[in-house]
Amino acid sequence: MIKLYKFGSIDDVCDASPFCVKVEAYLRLAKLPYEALSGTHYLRKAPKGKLPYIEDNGKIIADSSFILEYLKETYGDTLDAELSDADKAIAHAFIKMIDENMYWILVHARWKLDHNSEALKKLFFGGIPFPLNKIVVFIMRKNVIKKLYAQGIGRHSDEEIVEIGNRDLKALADFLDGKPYFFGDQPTTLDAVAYGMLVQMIRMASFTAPIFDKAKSYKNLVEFTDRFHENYFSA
């Protein structure tokens, strides 16, 4: 059985990482049996120092994109088999947008905005005694802010970052339009990836941010996220 190593659930979301949710959502869509193992201590064994990673038949695969490619090559591409080459190209572009741009928008909202620091301390470092927890949060937050600046998104104002993120949200909303899923009645890999990100913004109550309010303002994105959640993560 496939073993999925991840961080763990927050609120009613199966994981705090959109990449961990992405992989777990894919596994559920593809109906592949798996065991989820949660905990930050798995980072010590992670091949690339990040979660998620999977273990399958003695193989360890890290990075959500490589994990999905491995699963498709090993168990068949049941989700995207009916998509045309043009549709697959569109899906690839949206997935890159979500993974490479929207991710940093999410990181900014969680780590840069001052009012979310208390939530970070309670959720991720609650087991560390005071005052060490405050010191750890301070150091990690400082390092994340440096990464945001190095990546480029951190060079913009908070308002500009919301504008950048809203363009991505609008693109997703426009493409989804009135369809149940992004390519019609049946979910594909893009739906798993989009859910992984949108559920962090729409259904996770522990963090608040202007970009999350923007996400919730798109009725079809909210309905999509709730639909996916109820269909594949309600049990």
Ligand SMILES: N[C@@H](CCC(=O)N[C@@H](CS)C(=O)NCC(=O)O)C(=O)O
Second form
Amino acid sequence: MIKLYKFGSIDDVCDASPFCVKVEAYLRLAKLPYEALSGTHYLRKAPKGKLPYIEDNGKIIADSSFILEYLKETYGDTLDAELSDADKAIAHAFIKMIDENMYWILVHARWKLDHNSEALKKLFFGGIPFPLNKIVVFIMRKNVIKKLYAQGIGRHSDEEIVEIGNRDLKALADFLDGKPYFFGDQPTTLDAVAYGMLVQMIRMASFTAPIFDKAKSYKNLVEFTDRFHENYFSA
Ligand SMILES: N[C@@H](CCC(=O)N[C@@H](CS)C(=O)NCC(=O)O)C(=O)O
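Take the protein just shown as the form predicted on its own and give its structure as the form predicted in complex with this ligand.
Starting with the chain above, the whole complex follows.
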């Protein structure tokens, strides 16, 4: 059986990492049996020093995009089989937007905004005793803020970052329009990826941020996230 190594659930979201949710959502959509193993200690074993990674038939595959590629090659691409090449190109562009741009907006909201440091301490470092947890959060936040600056997003003001993130949310909302899933009645890979990100912004109550309020203001994105959640993650 496929083993999925991830961080673990927070609130009613199966993982705090959109990349881990993406893989788990894909496995559920594709009806592939798997075992989820949760814990930050798996980072030490992760081939690329990041989660998620999977183990299947003695093979270890790291990185959510390579994992999905491997699953499609090994078990067949049932979800996207009906998509035209043009649809696949659109899906690819949206997936890159979510993975490479919206991810940093999410990191900024959780790690840079001061008021979320209590939630970080409680949710991500709850096992570490006081006052060590305070020091760990302080050092981790400093490191993440450096990464935000190096990536580029951290050079903008908080307000500009919300504006950048809102453009992505609007693009998703406009493309989804009144459809149940991004390409119609049936979910595809893009739905797994979009759910992975939107569920962090819309259903994870422990963190608050202006960009999460923006996400919640798009009625169809909220309905999509709830629909996906009820259909694939309620059991
Ligand atoms: N490109 C990777 C990104 C995975 C990633 O960034 N994971 C983060 C959590 S969201 C991580 O493991 N961070 C731990 C670290 O950087 O130490 C993928 O698609 O799987």
